[in-house]
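Presented as structure tokens, the chain that follows is alone, the form predicted on its own.
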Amino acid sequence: MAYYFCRFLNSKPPHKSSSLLRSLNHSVRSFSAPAMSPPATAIVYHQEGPPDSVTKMVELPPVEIKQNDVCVKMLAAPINPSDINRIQGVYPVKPQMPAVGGFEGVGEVHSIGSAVKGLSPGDLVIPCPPSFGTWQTYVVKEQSVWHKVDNRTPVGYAATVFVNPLTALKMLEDFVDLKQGDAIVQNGATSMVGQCIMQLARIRGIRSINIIRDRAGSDAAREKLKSLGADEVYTESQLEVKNVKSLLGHIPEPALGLNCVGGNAASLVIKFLRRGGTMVTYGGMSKKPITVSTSSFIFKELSLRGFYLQNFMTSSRAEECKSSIDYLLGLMREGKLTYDMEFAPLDDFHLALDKSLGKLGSQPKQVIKF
């Protein structure tokens, strides 16, 4: 029927035939087959347990392309802590197994459903609140998870800029009203998080005081932090006086504090605290829990709050999470925002993922390029 459809749409129909032409032509484009992604290679678990032993990259059907539907062509997709947790099955959000792995990256619009406007082929994207899957070579989803980003902007940065430079921003934002001359502490100093705090904080004129883990190579630490703008960088071990705040020199006592790492290490952000001061916990990398004295609550009225990046990807606040997303891929293009990543082709995923295991001591963020 459909030979027959097209043998008579090349003859010259009557005049009056219009109408007719428009109903044979929706016949026709009836019969045509639905648009496909072309296949994907994936990293695939079909159940939780240790990410090096559960995780397989396989080759992945084409997918139907809809109306409302993008398929992009993944560039290059960050391995995160959380996406570890995810697969080892302690985080709190789970995808439906089995599950592709990655929950943040950036790609190149390779195709776009029928109904989709205001992207094009070759347009850099970035699935924006993230989204589950993103450690594939294409993925097709609804033209509202994709936000599209200046193409100058590095790859690398923005397939990274969700998870660990939007966290930064918003306890910067949300907990306490800093002005410029304020302080703030944190521990995890090192971390990338921790990276783009300091930095954040001295494009807004605010002080960081920085505490890093006794190690080797921390004299280099300190070095590198201060080039990205940390005011002060300390040790834990040097932290080990009965008052801390002798350490401050013109700093003033911080407003804000921000923990990743748990026991002695959010205790010092504690101490430096000034009264009515904020404790923002982020993580746990020490697993051990937060202690906090009687007279910390009592006579300084410390606040202790946390922060999960997923209570701010709401559908309320989607225009500010991309406007947050926006003013942070901007810093990065003119040079203020930067970090360490280190690229890894998709056939070396596992020794990417060893790395980011802390199998082979101290990596750069590992960063999987398709």
The other form holds:
Number of protein chains: 2
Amino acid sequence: MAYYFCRFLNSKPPHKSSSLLRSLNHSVRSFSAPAMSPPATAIVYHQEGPPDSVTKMVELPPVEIKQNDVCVKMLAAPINPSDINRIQGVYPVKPQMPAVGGFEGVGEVHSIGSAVKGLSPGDLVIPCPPSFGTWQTYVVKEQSVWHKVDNRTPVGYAATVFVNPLTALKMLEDFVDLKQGDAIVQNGATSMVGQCIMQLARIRGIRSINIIRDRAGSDAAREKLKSLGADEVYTESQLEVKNVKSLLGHIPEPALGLNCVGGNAASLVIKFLRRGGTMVTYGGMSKKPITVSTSSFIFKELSLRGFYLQNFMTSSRAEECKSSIDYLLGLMREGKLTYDMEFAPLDDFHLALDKSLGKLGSQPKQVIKF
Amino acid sequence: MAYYFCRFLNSKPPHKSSSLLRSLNHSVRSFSAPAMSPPATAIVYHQEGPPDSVTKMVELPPVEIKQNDVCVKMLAAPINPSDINRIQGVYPVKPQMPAVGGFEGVGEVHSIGSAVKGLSPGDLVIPCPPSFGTWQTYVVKEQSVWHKVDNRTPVGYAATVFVNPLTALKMLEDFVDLKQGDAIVQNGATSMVGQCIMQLARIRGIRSINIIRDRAGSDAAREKLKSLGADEVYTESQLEVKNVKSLLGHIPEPALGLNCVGGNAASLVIKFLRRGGTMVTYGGMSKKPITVSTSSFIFKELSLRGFYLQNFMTSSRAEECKSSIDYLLGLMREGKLTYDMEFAPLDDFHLALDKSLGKLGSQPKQVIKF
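Okay, that one was the form predicted on its own. Can I see the form predicted together with a further copy of the same chain too?
Now the full complex is given, and it begins with the chain already shown.
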């Protein structure tokens, strides 16, 4: 964060002689490392508002690389719905303005400060936990921000591993003690998190019931999700039956429900849950609230909870977070966890943004490639 | 349970000579104990339906007191809303028909089976956990059903300690780790559970915010609740403000909310809760569902759960249950936990039932005195 302010508030480079002096006082490695980052091209917004009108591509001047800093040449960063919401001003945690967009991504170490150990130019790194400002060609942040990942990881997956796949993994792990043979139910199943959930469930021997919207192409969507490992896929209208549990067949009543839609789609998740089950809400795509009967709480003993990724940004969970990321990247390298994405060069950012905003119909996840 | 069926299905007393033989084979104490209970007067229903039409007062024949049985002369038993709902057939757990009404109560040991130890005639006992059929003058059940309580306990409190005060205590203890100085918020605050909650909270140094209905007499109700220890009392209409938290003053944001109403009154509880707070639903007096926004789960990180007293009926929690009951009865004997009740002789059962059904306006808890 402080970095961007420095870029904006102090556009003159720091005093050359002092920076040269600092370099001379350090080791050969630090001496050979540049004390300043290259200039960067960035997607910046000066105020919250409609993302397609408030974001601009700008050139930012070089910034100093302090002794604990790492300068990373960004390789790829996605446009997530949460990035869009953050620019719109929906979230309670706000960056200071002006701000660079983006929250997760992957890059290659370009140069390091004199005190940095364990990272070398060419290493593949992700900010872990992520932080504001990945939509730019060079990012300078303290070493502690960067998590080195296996260089063989495809950059598209490394760029997108945190916000969606980690949400899927943590929701499967942190709320209900699921065992092989158990079942889960989710709505919004075609979303990237939804696709990760069904694949991670399948790897654990957990059955998944997946609810999707009624729309043209829902048959193709069903086949696609089944090929990823979904056990059952229903459109909302297919669940307009007296007792949804009559559809379960050999699948046990689910212990965990995942809701990113709200409204009727949330009610359907609740109907599937077994006594004592838990529904975790992590999104509200329909913009409708969740309505629950009293008897769901008293007789069915349901728990309704929420998942907020921000809670994994605390230092106390940093190691857990990194080991989860490594696990997910391993699955991705083995081809066991996949999803669609489309790369867009930075120059085409606004086209990719329009696609992410849904202006051009249903599109795969847009990932900026720098 | 088995006992009632025996009364109904086998109205002939068991074979006299075998029972005499059994008595002769045991100690002096068992020899002196009667092998048969007295006949009983009971409130019985043969089918579920409107309580005022399906319940009848009937005479039941004596039943055998087996070696582990205790025959208890009932002294008092309340008419709880849950008793009414059970007769109406609302609950998933149903007694077999015909059934004797009532679920909790207190009595005095009348006679004991030959193998019973630790209970003597004259002891004050409650069924703990409670079980179907306390609306009768004599009850015969196994010793393990009966929990001996201090003989100095007023019978009205001993008769009513389980269903409402224990619900209040367990909701305060089992969901959120409340500390002195913390706060809770509840709706339905004039209910018996509500009154217990505010008193138990006060004893622990926990502040209570109490929401009541708008109705004639709400000022008097407020004063009454404040005299019991309520910190703040609001009618629902007083909470039609932009930000209910502006009313908190020196009271911290509550960590625990208790909901027995649903609808708008539940939404008000949710509005008061602090980030990460929990709302526990234990009733739905308005018959309206609970509506929750997505952001309550994600950004406010609320948990919504339910309380079902039936879960305390399991043998694994029997000791916890008895120690909680003893704690509550101790507070009652010390005058620290009080509530209003009205005693009605068994002959006036149907008048007391009408009062409990709300046919005669707001009335105190009706307790049958045998």
